[in-house]
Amino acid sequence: MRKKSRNFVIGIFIVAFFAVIVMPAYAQTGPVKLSYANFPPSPTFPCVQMERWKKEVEKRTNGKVVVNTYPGSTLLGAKNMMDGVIAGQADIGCLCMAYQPGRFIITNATSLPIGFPDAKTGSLVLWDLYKKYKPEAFAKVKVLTMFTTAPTSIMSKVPVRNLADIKGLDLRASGGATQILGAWGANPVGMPMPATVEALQKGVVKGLFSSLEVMKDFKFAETCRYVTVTDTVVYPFAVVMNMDSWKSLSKDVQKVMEDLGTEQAEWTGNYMDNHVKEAIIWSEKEYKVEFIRLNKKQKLEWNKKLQFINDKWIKNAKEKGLPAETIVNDIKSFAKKYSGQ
């Protein structure tokens, strides 16, 4: 009777035992929750095509995963997106590679003056690019797609008809198109998107150099009545995820969003640049701002001002060992690909 009732209580052990080690295994077979941060308010394209791939890897997983979106700072910054992923304050992170050119080189390349037509070819290249060359300052993250603004534009509060106007006008850029203004005479401003709006009310900067579907995300029509029509580089962009997270995640799930990486770039460029149609015909409507468009002859002339861009950066990234030549030439070879020359 003594043995029965001992080996009763140590079955009750054992029991209880297992309801501690296996229960809270059971209790997580929830969905998958991860947070995506993002940097500027959540109408702008960046956090439009966010809210996309949030409703598509939702669908596509059948509620495996749940994903909770962070738009306008609200959990990690323009200039510490990408490092904030690598430390695991965020799972995944959409951040613009143009804010730290020193950093992102190969991919930064997609932002020198080559030309490119509209966002959906400038997205796909940068895609094709980054596989191609699967860059070293990406080592610590899951890449899951990369796209680009429409071609960049100058948006002022006075009009800019000729390299005339231009000269001396601060204006505000990021990255390597700081380069471009001063090239044309113009006093670039760096800051963040986000700071420009503060900045133009507050007379900071007289205008701006970005593409142009912040005229509308940003209201910048309210304060920029001249927009100089230049359609000159355009801003590259990266969403990446933290690395344990990414591991983390069962087989099915990762083909999920390995399959969304080309999908997700070429949708956001066909919204960008239908986009950036919206905010033109609304900036024009809501506000009269008047859109200049350079002759051919003047066009050529501000493009001449820009070849020492290229040339520069050639330069540098042989110096770091880079196929500088060959990268540049890639770019455009994707770009007449995708853009059907």
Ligand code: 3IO
Contents of the next structure:
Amino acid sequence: MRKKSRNFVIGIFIVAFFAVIVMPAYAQTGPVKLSYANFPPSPTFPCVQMERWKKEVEKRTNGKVVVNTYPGSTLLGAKNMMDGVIAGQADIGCLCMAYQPGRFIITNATSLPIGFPDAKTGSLVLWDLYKKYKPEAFAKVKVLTMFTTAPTSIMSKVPVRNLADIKGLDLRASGGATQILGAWGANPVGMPMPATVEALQKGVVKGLFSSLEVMKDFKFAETCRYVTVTDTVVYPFAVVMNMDSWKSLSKDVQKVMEDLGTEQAEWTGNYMDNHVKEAIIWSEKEYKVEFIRLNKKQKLEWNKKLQFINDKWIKNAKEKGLPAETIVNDIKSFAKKYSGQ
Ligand code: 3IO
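Moving on from the form predicted on its own, please list the structure of the form predicted together with the ligand.
Whole complex next, starting from this chain.
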């Protein structure tokens, strides 16, 4: 071989060596980038907790991890969140489990009308329930945390002061909560939260059933000038990570995320409870919203109509081979522990 062409061949080898061996190694020394998808818009509580988690993870991993957040269904939406994360369309996703009642049977038991006083209690109970039962529904993902909303109430364009007022009223809810509205005589319309904005504007529904911070965060107070404080059930949420993405993380990064699980549940519950109080004051001040409180007798009457929902859940869960009564009793005793009763 002539000297010139030998040098040429060596040159190619050197370039190839850098391209194949050295450059990827360099790339790997940069931060790990994770995408985090969420379905509602940024000012709402699922996104506020997402930004808090991102900030804490980036801080505690000393910049080893960068979390890119995608609020407002820009990466995955309310109904394809779980499957999108399993498929790796996002590394992390935040989902409302109530939107798929049949898929998350055990964790959705926290949305039964059993009675949580607040979101902090709901969130810690839900997280304990997950850790105790490790439901099959989450076998394909790494669960990072869980939390719930505050108890739900009725927000409406017309006043709901009694069961006669609610009869036949078109109200929006989701998942198991539609049964509750139905039991009170309303005409329940099921849809995820982001779709509710337009449904209210167009008059497709006359109100909604959810936690009251949405009065401020979605500006529902603009159209719904009445709130009937029922404080009925909570909506459970989960934050899940793609299993391959999780396995590719170093042990120290995994530890940071695992240590954050309970802390994030409690932080989100506290944030929600405080934010509901703020939203109530804001709605009264900005839009003169009337808060209708049921008396004791009414409360008993309204709650009695919901008992069958618990019985139905127990029957269905038993048929699926789940320890239904134990699950319900666990929820009750965990709730006692956390609400300090
Ligand atoms: C909720 C969902 C997205 C953004 C804010 C929210 N506040 C309460 C919920 C609960 C829920 O998912 C629903 O559909 O009422």
